[in-house]
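There is one chain below, alone, in C-alpha cells, taken in the form predicted alone.
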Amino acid sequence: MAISRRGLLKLGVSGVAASYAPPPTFTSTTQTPIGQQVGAGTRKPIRLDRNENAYGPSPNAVAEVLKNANSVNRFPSSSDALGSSIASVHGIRPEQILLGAGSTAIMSMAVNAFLRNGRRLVLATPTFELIGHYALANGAQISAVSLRHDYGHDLEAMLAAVNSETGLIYICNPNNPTGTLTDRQSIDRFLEKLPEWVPVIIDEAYHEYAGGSGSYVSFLDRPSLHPGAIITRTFSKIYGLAGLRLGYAFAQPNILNALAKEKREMEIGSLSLAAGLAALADTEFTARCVQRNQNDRQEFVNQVNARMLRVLDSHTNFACLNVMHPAKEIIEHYQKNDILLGPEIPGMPNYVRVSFGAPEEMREFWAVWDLLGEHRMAM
C-alpha cells in the first residue's frame, strides 16, 4: 500500500497495537539523591538514543585523526587504500566495494538510482526509518510490511508485495529498532524467489554484535547468488566513528556502477579515511568492544529480570524494552533526568529502545527507572 511520511511513522506491527491497552498513567519524580546524581539539567545528557559505541573509537583511529588534523586545508586524496583494506578483510575484490559517507549515504544513492519515477520501496515496519524518508522525498511509493509476531521480517508478505512497480527492497538484519534477527536461511529462500531485476539492500550495520547465533550469517561471509544484493556496513557502530560518517557497500559491479553515479564527489573527508584505516586494522580493540557489549547486554537482561520486565532478544548494542506503560511517558521521564532514549517506535506503543552505555551510565539508567516506583510487571 502507498503511504505518506506520517503514515510510515504511524504504521505498526500487526497485532501489537490492536491488543495494547494503556495502563494508568503515573507521575515521575526526581526527589531522591539519585535524581541529584543524574543532574536534572545541570550537565550534558547521557545518550542512550543513537546506538553508538559507548567505548569510543580505537585510540589508533584517534591518533590518526590528530596526526592528519593539520592537513585539513587539503581536499581528500584517493580512497583506494581504505577500499582495498576492506576488500582484503572480507576476501573480495576492491571493485566490489563502494565507500560512502556512512551507510546511510549508500541508501540515499540506492534510492536515487532505483526509485525514480514513483517506483516502490518494500520494507518492514518498524525498521530503520531513514531510507523510507529518503524514498518519500524522492517521490517513491512505499509498501510497509509488519514484522512477524517474533519480530523477524515477514519475508513471505514482503515477497507478495513485490510487483512491476518495485524498484528496491530493504532488509535490516539485525533489525533496528527491535534488535532482532531474521534467520539467514529464510532470507536465502526469499532471494531465490525474488526476481533478479529487483535490487535488495541488506543492512548489516550491527553485524559485529550479532555473533553467537546459528541463525545469523553475514552476506559478506557467504555472499548471495542474487545479482541485485547490496550489503551495507558502517563504521558508526562497532568502530565508534559515527561523527566521521563512513560506510561501504558490497555488490556486483553493475549495481555498484549504478550507485556510484549518484555519489557526491569527495563526500568522504581525509580524516574519515585515515581513521577508518586505523580502526579497521585495530582488530584487538574491536574484539574488546564486542566482548564488552556482550557483557553489557547480559547485565541489561539481568536487570530486566530482577525487575520482572520483558525485553526482546537483542543481537545488537541496544535493547527493545517493554516498559509496561506508554513509551512517551517513559521517554519524557528519562529526559527530565538527563538521559536520552530512542524515539517512540511505530506500532509498539509500550516499548522503548535503549542503547547500551558504559556500565556507570547503565547504573544511572536503572536508578532513574527505579524512581518510577511501583509499575506493572510482566508475568
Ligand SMILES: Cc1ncc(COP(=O)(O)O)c(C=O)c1O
Second form
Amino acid sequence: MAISRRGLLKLGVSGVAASYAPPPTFTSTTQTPIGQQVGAGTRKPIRLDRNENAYGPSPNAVAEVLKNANSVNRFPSSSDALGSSIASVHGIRPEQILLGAGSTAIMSMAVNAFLRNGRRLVLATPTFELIGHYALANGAQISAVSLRHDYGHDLEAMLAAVNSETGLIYICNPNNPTGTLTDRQSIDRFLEKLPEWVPVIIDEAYHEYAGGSGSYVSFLDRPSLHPGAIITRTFSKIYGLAGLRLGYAFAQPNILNALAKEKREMEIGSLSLAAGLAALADTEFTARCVQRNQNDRQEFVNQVNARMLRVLDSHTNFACLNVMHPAKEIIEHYQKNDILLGPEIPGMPNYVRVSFGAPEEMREFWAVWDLLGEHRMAM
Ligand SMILES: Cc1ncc(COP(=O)(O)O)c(C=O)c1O
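Condition change, the form predicted alone to the form predicted together with the named molecule:
To see the whole picture, the full complex is given below, headed by that same chain.
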C-alpha cells in the first residue's frame, strides 16, 4: 500500500517508528505529489528553502504597513528615525549606520566601491553566494577558500590568499549554508594580521540565532579595531521582513562614505521604514521567535538522531543535513512532494540545507523523508 505524506499525517505518523510499508523504490514518482491530491496549484509549497522566519513578521510591523498603505502615493520620508532606533539598540551613533534595501544591497555597494578594476574578493566556500555573483558581474576576480573540516572559516588560508589585488573580504558568521560558527578569537587574530587597507564584510544575518554559543560574539556588541570592518545585519531573518528588503551596515565613517556613494536615492520604501521601526521595537516577538527556533532546532536534531542521520551543528534557523545520497535527488523528491529545500551546495554533494519551518511543516518534512524508506537506508 502506498501511503502519501498527507495520509501519514492523518494517521499521526511523524517519527521513524512509523508502521507503514516503505515505498518499493527510491524514486518518489510512485507517490502522488501532495499538491495534486488537493488539486494542483491550490496548495502552496512548504518553503524550507530560504531561511525566512517561519513565524512571520511581528503583528505590530504588519499593522504599520497597513496604517501607512494609504500614503504610498508619497515618496518615502527620511530614514533618520529608523537609523536612530537601530543605533540606540546597539549603543552607537546614528552616523555609524548605513541603511540599505536588504543587507545584500550593502554588499552590492561594497562590491561597487571596493572591487573596481578587476580587484579580488576573498571568501569561503561554501558560503552565502550572492556577493560572489555581484563581484563576478562587476568583473572582479574571486579567491574561494574551502571551509575547514569543522566547517569554520579557514582564516589562515584566507589570509594567505590576500595580496595586493585584494579589494574586499567576506566572512559570513554564522555561515550560510552550513549554519556553523567561526569562533570570535580566530576572527580577531585574522583581523589583527590583515592589512588595514583591506575592507572586510562580516555578515551577521543570523546573529539572533547564534546567541547560545560561547565562541560567538557579535562585532556590533564588541567592535573590532580593524578600520575596514563592515558589519552587516538584516531584517529578513528574525524580524520576518524579507519581502520588504531592509538591512544595514556598521562601519567607520570613511568606509560608510564610500558605501553611501554607491547607494541609490530613496532605495528604502516608506512601508519598509515603518515596518522596520515597529519590528525593532517588538522585542517580545523577537524573543519568542528566538525561543521557538531553539525548540525547532532541538526537535530537528531529535528527529535526525532517531533516524541515525547526521547534521552539522546549527547556530541558525536552518540545518545542513547529511542525506548520504546525492542532494539533487533528495531535493527533487521533496519538490515532488511540494516541499522546497535549499539549492545544491558546492563541494558538499550529500548535504541539503533545510530551513526550519513551523512544527506542523516540519512534521510534513519528516513524513516525506520517511517516504524514502528502506531503499535509501540501504544505499
Ligand atoms: C548570510 C546571508 N546574508 C544576507 C542575506 C540576505 O539579506 P537581505 O535580505 O537583507 O538582503 C541572507 C539571506 O538568506 C543570508 O543568508
